[in-house]
Partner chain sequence: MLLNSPSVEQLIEAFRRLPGVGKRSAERMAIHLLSEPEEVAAEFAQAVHVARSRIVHCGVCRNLAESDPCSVCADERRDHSVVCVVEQPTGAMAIEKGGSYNGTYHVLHGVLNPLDGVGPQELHLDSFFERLQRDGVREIIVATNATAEGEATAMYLSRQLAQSEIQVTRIAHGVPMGGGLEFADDVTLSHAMQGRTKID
Amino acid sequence: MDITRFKCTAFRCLSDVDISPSPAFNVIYGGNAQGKTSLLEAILFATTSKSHRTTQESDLVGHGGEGFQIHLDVHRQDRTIQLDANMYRGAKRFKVNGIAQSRVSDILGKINTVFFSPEDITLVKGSASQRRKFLDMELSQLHAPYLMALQQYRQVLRQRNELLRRNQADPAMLEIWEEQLAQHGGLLIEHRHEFIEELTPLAVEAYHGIAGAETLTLQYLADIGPSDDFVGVLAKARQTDIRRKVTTRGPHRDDIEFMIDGQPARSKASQGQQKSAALALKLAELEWVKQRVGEYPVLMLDEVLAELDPERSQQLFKAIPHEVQCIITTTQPQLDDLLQDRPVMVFQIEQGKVTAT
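In the form predicted alone, what does the structure of this chain look like on its own?
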């Protein structure tokens, strides 16, 4: 799939952007604070309803404005899709082919994207919550049952935690919430386990392509294992939960461990190795999505060359399949040495305005 047209008005610093990207490589270059990252962020928001930089959606509105508009024309193997994302006075609305979507979740999976930003190094060296966020976002886009189970699990978890915060939590009510947590949480664990099993060989191969002889492994660290008695674990932790006034066990405590050459990447790997591992995860995601939907998603790389040595940079671009539409932001206008014979369109961005060069 590929984006054939991108229009945007008043999203952060972007003003009246209207471009038609190439189905191959697209380089967006410009100085710092000119809007390069905002352009990719706008595409991400339109396709997932989320920003990678903020949870305060008011931050996305251009200075002094009341809203923004984003429009995407996308070509898929079997159809074309028009996607509109608008915000006005705090209310966001989405349309697919001109039809308003009643739920934000309805847009997930309509257009698949894989996004890498410098902040994604936290997937390797950051907190477990960053890695759970990755699991939830990727699985929610392609597995509707996972998204439903995630929403229900979070709702039940909030209700159980509210009960725990009371001075005298009712054990009978806690038992009811525990049964529901087990029902929905069990599905999350099952899907996460399958996802990491499928993703791992793809990530191992991608990392080998970037880093050569170094080896990468992934392991899903489930707080409650797939074969464990979920309800029993919660019941055993009940007194601890009452004392701490929070649910201490469950998939909201899960993690993923990255190992490079047998050492934990979070504490032992260099900055370049950690970034290579995060990139390998994204390249693996490309292949995983293709296996599910039959075509590659759109790949967006924000300032990907920072902190990568020339050899790893060259290997990264070699690892990107030719069928992938890739949108890259950089401060360098020329990437001929890296892209070699690949077709490329170059756009310059300055003060939120984009022009083809």
Second form
Amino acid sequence: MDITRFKCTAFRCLSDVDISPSPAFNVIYGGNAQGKTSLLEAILFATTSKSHRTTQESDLVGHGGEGFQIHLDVHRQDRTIQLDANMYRGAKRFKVNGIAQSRVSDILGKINTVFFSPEDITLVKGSASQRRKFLDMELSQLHAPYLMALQQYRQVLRQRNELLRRNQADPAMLEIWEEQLAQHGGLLIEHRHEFIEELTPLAVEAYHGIAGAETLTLQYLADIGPSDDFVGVLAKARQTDIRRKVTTRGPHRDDIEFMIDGQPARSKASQGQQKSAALALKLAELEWVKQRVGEYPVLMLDEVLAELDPERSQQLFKAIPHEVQCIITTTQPQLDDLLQDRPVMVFQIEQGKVTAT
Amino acid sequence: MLLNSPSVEQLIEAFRRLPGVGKRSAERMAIHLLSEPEEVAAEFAQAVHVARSRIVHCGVCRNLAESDPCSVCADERRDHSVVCVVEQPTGAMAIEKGGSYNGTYHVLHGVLNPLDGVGPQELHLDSFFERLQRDGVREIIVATNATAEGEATAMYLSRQLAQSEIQVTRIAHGVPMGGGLEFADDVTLSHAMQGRTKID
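Can I get the form predicted in complex with its partner chain as well, since the one above is the form predicted alone?
Zooming out: every chain and molecule, the one shown earlier first.
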């Protein structure tokens, strides 16, 4: 799938943008603080209703304004889709083909995107919560039931934790929330397990592509395994939970472990290796989405070249399939060495204005 | 100017306390009432006042009623051995409109919700359990909403009554009658699939 047209007004510093990207490579080039990342962020927001940089949605509104508009025309194998995302006075609204969507879950997955920014290195070296966020984002985009289960799980968990926090937690009161935790949490675990199982070989291959001879492995560290007795584990943990005033077991404690050549990447790998591993994960995601929906998602790469050495950059570009629409931001205008003979469209961005060059 | 009139502010605030009413709607309602002839507002106030003064909580089922016990609890033709448990009076009204239910009700006026500080005491569940004993109830049908809190409340009732003779059942979730499948949401459909029944 590819974005054939992108328009936005008053999104962060982007005043009035209207571009028609190519279905292949698109380079957005400009100095610092000119709006490169905001452009990708706008696309991400329109397709997922979320920003990767902030949870404070008022930050997204251009200076002094009351709202913003984003419009995308997207070409998919079998159809075209128009997507509108608007924010006005704190309320966000989404339209698909001109029809208002009442639930955010109705816009997820209309257009699939894979986004990579320098901060994504935290996927490898950051805390477990960032890896869980990654799992939740990816799975929510492709499975509406996953998103539902996630929201339900979080609500039930908040309720059970509140009992624990208030010291009102007799076992009988805790128990009434546990069956729902098991029901929704079990679904989360099942999907995460399957996702990582499918993603692993793709990530291993992608890492080989970027980093050569080294070997990446990943493993799902499920706090409660897919075949464990969920309700039984919670029942056993009740006394510990009461003491520690929090629900200590469940998928909200899950993690993924990355190993490079048998060493834990989080603590033992170099910066470059960690970056390559994070990137491999994103490239694996490209393939995974393709297997699922039958076509490649849109790939957005934010400032990756500043972070990678020339050799790894070269390998990265080689690893991106030609059918993928890729939108890449950079401060360096000369990418000829990297692009080889790929067709490319270059856009220059300056103070929130974008022009095709 | 209207904007800094304390009495108008107070009226808007009063409307805002109603469920489902936001700031804008409250403003519209208040301004509408104040723009109409004075009798309209007087009738409105009178209707609220009269209804409120006549309505009591039924001592048996805690539903809102004009008499205590309420007309359902006082009706000897109804089956007093079956009690349908609902969150709000609106739930009982909805089931009553359906017309096929001949048992009695119990209105919790809420559900277990630790985040809002609602526990078994706040729902007066002790007196509910006493009622069940006193009236020799055989079955309770838990018709709380299909939310996390509604499900937990159903679970609590079922656990508390596990040792008793009383059977605890939960209403089924499924697709609306006469409606196309395409109007049901994903979760409802998946529940409906799980709860499918054999055609005899």
